[in-house]
Amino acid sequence: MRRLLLSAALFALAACGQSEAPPPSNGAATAPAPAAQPPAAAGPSAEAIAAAVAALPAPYNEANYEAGRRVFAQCRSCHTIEAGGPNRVGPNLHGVFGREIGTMANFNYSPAVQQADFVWDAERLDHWLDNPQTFLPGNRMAFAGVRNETQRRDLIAYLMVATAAE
């Protein structure tokens, strides 16, 4: 019976998220408790993602930011957001917002992108997304666009947020 109470305190305080247990009662020596693993990256609170997407312009500020990260996942096999990403297929998206069009360094951009001549904002995003090939004929993006206005509204505010430069 005392085994099984033991048991079970271990078992509480695993689940309870406790890195230590009690020593043994039978006298047997145990191994060593791995070392703790540190958190992962949480990344930005509900709160601040909340606060960031309300500072956005009109009609970004009333997007739905987790609607536009799952929307987000459509592009995720092409294209990298994080500072430092890799590019892919495409181009890593950080710090989109304010760059000129085909600027990334080391990405081989089609010379349609390359003649081009403007600074991505949401604006041409959101023409861009609705569909790459009217929005720059010649490019080489192989996507047929999101054509759902709310998606698209959704998945900018998402790119403003997440991908901010620093």
Ligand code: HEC
Given for the second form:
Amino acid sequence: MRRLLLSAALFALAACGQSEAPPPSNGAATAPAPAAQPPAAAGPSAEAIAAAVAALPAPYNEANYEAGRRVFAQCRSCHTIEAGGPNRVGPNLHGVFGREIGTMANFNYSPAVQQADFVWDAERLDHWLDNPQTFLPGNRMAFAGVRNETQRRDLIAYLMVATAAE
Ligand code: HEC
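Can you give me the structure for the form predicted together with the named molecule, which would complement the form predicted on its own we have just seen?
The next block holds the full complex; its first chain is the one shown before.
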């Protein structure tokens, strides 16, 4: 179900990206849109992000993506999220939703994580981020947790969109 909704969100992202193209010219000498996306690294437009967030399952469809991105500052020193990004102190998180815990290649997980057996979804991530140590005792993520529920909602919505983007 969540995978399905996420696919819908990504489809929305892709669709929005395409609609960025200017309409066929009617002959008027309109200047090219200066906001045209520079190649690579630019990321999706604000409209595409808004559409992707709106397509997430509740309560994440009401999240503040920008606020979530700011909460992710707490994770950034240890985690990258882009496709093919390096592992740091923690594993790369690209595609983490729908992925079995502890399976990012070339990362040396703790025995606690290696022995855990589930697939990451929003609910599990919510518990992990609330308090990593009580959720999975013995794991090596040296992080106290994000105790504020709204911050976790925003962060998870950000991750759902950003870890799935190319
Ligand atoms: C001090 C470094 C550090 C910080 C800060 C940190 N993490 Fe981690 N994270 C780790 C480590 C190390 C692991 C692997 C834990 C293990 O093997 O026991 C991990 C594991 C994870 C996993 C499981 C990944 C997998 O492949 O199964 C997720 C999800 C995660 N972190 C998300 C986050 C998020 C989101 C934040 C910010 C709110 C965060 N982490 C902050 C170090 C960190």
